[in-house]
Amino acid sequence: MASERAARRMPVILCIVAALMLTMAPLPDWADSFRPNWVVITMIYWAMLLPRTYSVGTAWVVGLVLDVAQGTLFGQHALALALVVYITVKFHLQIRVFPISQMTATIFAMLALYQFVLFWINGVAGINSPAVAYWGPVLTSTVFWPFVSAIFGNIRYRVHSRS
């Protein structure tokens, strides 16, 4: 019973740590402002269709890890990142019957919220980032975001099929 739980989980947290390390793979300079958001939106994806197993307990420990990982304000990631999985899960019932263009917009929205609260952060802290390195993510987030919703629905339905 606990092997079959780990083994169904077990593609949801190497799709994580895919992700952590997609964001933390080395960019040339003028690609970096535009490096979509991976972690955040595999969290939108797995909270929205796993809320009672990945929600904000988990978004907040995939926050500090990427707190750490790329050396920021400890704590700043993982509270923009709890936030909007918690909208997630709030409305994951509605957003999950949205069709993809209508889906692709409100990701627009939630990844916008997220780099919001990131500026909040830095600019209550004092640390100043061209507008670019705020709204570049959010754009090419987007853009990726069918593809990868593609992509992990493919994978929840070979781990469900499996089982």
Second form
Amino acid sequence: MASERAARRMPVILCIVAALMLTMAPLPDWADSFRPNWVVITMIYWAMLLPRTYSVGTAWVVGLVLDVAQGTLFGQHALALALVVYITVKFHLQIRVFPISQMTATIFAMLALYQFVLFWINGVAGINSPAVAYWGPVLTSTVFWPFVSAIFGNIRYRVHSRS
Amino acid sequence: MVAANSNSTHRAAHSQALGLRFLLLAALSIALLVVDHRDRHLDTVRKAIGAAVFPLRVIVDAPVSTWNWLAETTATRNELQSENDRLHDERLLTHARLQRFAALEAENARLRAMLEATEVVRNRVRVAEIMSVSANPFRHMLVIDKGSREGVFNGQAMIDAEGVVGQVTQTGLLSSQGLLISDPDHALPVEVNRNGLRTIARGTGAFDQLDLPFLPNNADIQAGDLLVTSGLGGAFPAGYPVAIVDTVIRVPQEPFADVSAVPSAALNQVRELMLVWIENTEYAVPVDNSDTPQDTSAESAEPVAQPNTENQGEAGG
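Form predicted alone already given; the form predicted together with the partner chain follows:
Everything in the complex follows now, all chains and molecules, and the chain you saw is the first one.
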């Protein structure tokens, strides 16, 4: 029983690890400010589909890891990610059945909220930067969302058809 | 799957628990943020998570290092030969310079002995490789492959062949994070090499620009002046080149001149850098300025406030 559950969780954990690695991967300077929030869209997807297993607690821990990996204030990404995942879990039944256009718009709004929390905490801590710089990841993450969700859907389908 | 067949009361209870859990975690995050921002007491937690992330960093860095290794092993004989020639020439040049340096150092030591001044501190350096550069555009940070196991400490200076790169801010066991001098939160005490005018160089967030915000309009500074570390504040050893003054704009009605400088080190191109240990000093000033006195031993003779600069900060963010 326990090992079966572990086997079902493994693909999702690998997805989160892959998202973390993509976040840390080196990119040229001009592309760096347009790096998609891989971890956020991964967490939103799995929280939406399996809200009982991947909820605010998982998001918070992953956010802490993200804080250490990026060298930001401790708890910043954790708070933002937990908030976004909270909203996702709260409305997962609605979001799940949205058509793709409406779902993408929802994702856009949630990413904007995520970046706003980061912006706000940075502002309070005195790390100033132009607000425009926060929009890059929101746009690219939204653009990547349909592809990422298609890939995750495939992974989920395989895992479920195997068990 | 499970949610589909749960009844509504069950779901309401679950959603309440969810809200409660979120509020708890949010409160915990804010507590962590405040503690981390006020004073960095979370180093051990960071180190533990950093150790867990370390293998991921190695994997992420693997393609780049493999590419470098491939480029090196498949280099043609001609390329190697020309590089060898170039290095040979460079070595001759630096050797010639070093001979003069040895003589000058001896002379300097003699003169200092005559003046009964303290002996110049000797610096020990060690090469570290850069594993990754910050993934966050608002923080100019990099990760190096040396940690506390090799004796790296918080606040340690990082330099490259051309000048100061930054300082270590977070020491892990096997890797450390460093802040570049171009980070908007970084400031370091410098002096103009030509006349010893002391001031603060602050990062701007651009790799090729530093600001000198605290120079009055009548300060003796001009484009082309070399800025070197002054050694005040204790974080950086004195005498390493930092930047070359680029533009000096004096607006008569403003109290301060608008001075910007170009860093000497190639901040966005370095692949390797050197860590500096200051020897003959028994103190090492950490980055955070909350719990450390400004200076304890060697530097205490030097007053921090300067007569010709209005505003003196401290090194580091």
